[in-house]
Amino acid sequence: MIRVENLSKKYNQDEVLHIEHLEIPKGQSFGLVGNNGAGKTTFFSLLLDLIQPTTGHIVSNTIRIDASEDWKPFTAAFIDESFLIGYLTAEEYFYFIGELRGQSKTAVDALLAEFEDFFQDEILQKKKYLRDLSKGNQKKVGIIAALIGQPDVVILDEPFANLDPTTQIRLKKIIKDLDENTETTILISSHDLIHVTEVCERIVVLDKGEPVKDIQTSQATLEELEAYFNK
């Protein structure tokens, strides 16, 4: 589904990302972990063509990302609040995203109804602009908006940050259900090793922009990751 070849990103002479080769199969739940500055957000930004690579390229479903926009209809993401439109209410934003992805209001409403527990009666029908919601509730909106239209690829950067424990638990269930019941390729970055090992079947560790571990998740994975970051 996603193939990375000789990918690097430099700012002046500072190389912040360098991935020789990486393949992420269709339907895989893929976790990316690393310390601050490891290159996680840079990699996701390259996946979304938000920045240009210094060398190399990424191919998503046979489409080279930096050479065509044909990957956009089957790709969805939530990186941060800049993906939202602050002067819209949650409903207006969901319908806007739905229209972009060819979904009727009825279809969007049906999807939103599935996530009432996740919203915790704090978002829908509150007549609040997105800019006036808490960081956690803004994140809830962005995550669910990324699921509208059943995209083939979903990219979530630090999805568990700013969420209360109840919402984190519900988000993990959403991700697991998506992984088990669809062919969606899910890419998640996180500082939280426990969460990412619970929801991802494969985890890559980035260190100073380079992959240093590529792990198929097992019962020993959390201990292995903790040992690596505690060295």
Second form
Amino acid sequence: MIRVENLSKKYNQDEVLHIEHLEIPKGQSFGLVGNNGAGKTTFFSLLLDLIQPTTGHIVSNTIRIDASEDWKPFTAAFIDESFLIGYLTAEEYFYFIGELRGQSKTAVDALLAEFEDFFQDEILQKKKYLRDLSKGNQKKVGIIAALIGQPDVVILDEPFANLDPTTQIRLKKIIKDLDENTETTILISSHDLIHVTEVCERIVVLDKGEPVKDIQTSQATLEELEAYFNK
Amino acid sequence: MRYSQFLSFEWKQFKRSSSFQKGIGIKIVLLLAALYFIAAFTSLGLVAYYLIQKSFPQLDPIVVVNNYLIFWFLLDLTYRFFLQQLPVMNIKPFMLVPVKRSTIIHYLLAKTSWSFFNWLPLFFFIPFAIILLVEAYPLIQVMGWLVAMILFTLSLNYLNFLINKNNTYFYGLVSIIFSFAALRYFNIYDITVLAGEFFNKMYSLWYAFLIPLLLLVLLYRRNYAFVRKSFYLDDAIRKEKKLVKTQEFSFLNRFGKMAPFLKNDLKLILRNARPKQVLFMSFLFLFYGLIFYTQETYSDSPAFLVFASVFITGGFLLSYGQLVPSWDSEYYKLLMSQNIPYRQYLESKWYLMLVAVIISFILATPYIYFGWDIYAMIAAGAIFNIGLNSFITLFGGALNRVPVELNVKAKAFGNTQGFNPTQLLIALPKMLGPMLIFYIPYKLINFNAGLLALALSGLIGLMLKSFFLNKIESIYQKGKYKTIAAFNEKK
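Form predicted alone already given; the form predicted in complex with the partner chain follows:
Below: every chain and molecule of the assembly, starting with the one above.
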């Protein structure tokens, strides 16, 4: 699904990301871990063509991301609050995203109904603009909006941060469901090793911009990761 | 924490901001403009005495100057209101560190007194005072007068701060000025006579400068109290929130693919403080014609009437359009990664401007009162706005990478101004262009030929719509990464 070729990003002389080669097959749930500054957000930003690669490129479903806009219809993401439109209510925002992804109102409503318990009655019919929601509730909106329209690729940057424990557990279930029941490729970054080992089939560790570990998740993975980060 | 530390923070913020390098050309132009005004004011200050002496031989020049000072100060205030950059400061990091609030506020207020707008009048007053001394006016009185003038100028600085940041003061002052203007216009009472006497006292009684001194102190204290009151993070504290309704605007669905954007833009305008302000301003532009069409002086120079006519229908286009990608700066990354071709985005903005021009044109119907010539001029201006100004504005937007805070709450520290000198500079061709297009055929052939040229240029622009949009799209596309990075910069 996603192929990274000789990708690097430099700011002035500092190389913040360098990935020689990486392939993420269709339908995989892919976890990205690493300390601050490891290049996780840089990598996701490159996947969304928000920044320009210094060398190399990413190909998503045969489309070169920095050369064509055709990856947009099948890619969805939630990176930070700048993916929300503050002056819309949650419903308006969902419908707006739905319209962009060719989804009718009823289709969006049906999708939202599935996630009712995830919202915990904090989001829908609240008569509030998104800018007036708390950080955690904003995140819930952003994550669910990224699932509208059955995108082939879903990118979530730190989805667990800022969420309350109940929502974290429900989010894990949502991601696992997506992984098992659909062909969606999910890319997740996290600082929480437990969450990420629980939901991802494969985990790549970035260190100073370079992939240093590429693990198929198993029982031993959490321990291995903890040992690595405890060095 | 000392003032020098604030200064060094500010210098760093200025130097490290992404907009620093790009505007170097504009900065040079602004510098030249500043030098020009300094030279003009200085020479005016040097020759004013003798000019007045020649024109009004029976009057004392200082008295004549004092009689007209009120207009000087009014003009000064008007220019300040539109052009003076008020301090913007990020107070959040300072709220929890051991630095006195009063220190921050005094620093903020003191900084405004260094503005060029406070220096410029001195380039007139000081040479003028020197000439007075040369002409053997008593030293103590001239000095008293000069000090009073400096104090008045500084008072205007703080008055401007208040009217810029606080609507009550703004509307209060505007209504006072309008009432006096009306009283004067209808020959009921002429405040300028009283003002003349008042300013003459500034000269005849050397200690009268105590009055502006008192005024300055009072205004400063008002400013201080006002800023002190806003020294909180509103958003964090404000709990009471208005309940809002989900709106559909389904009547916009007929615009097909552009419908979601148009709906969004409508909500953007209706639900945010900044765009609402712009909407209000563009409504005021509708009345621009009243100033020009009623003046005898302009009736023989129709080029100026064209200027006004373009403004009547173009108010929204110019003031909203110039900030086009900036309005979406808060969620630009979303737009850039969603299923939105740039072309559609730009086209929807263009339609929005088109609708605004049409609405303004309908609202401008009463101008028929001033004659069909005027109305035809407004129509030609509207066509020009749709066909050319809209594209120039979108093009200018590509050069503008300043993020906009849509719903500015902490007003005292944020930049709430509608435009700044840079934007004004980009706006110049949009206003001078139509004047020129009209003026050349008008001079060579006649009035109607001028109007025809103006309307035709708009129609040609309209026919080239997809060409223009393609060009603009490629410019936006080229600047995409830079724009994202600039909008990402937190203020």
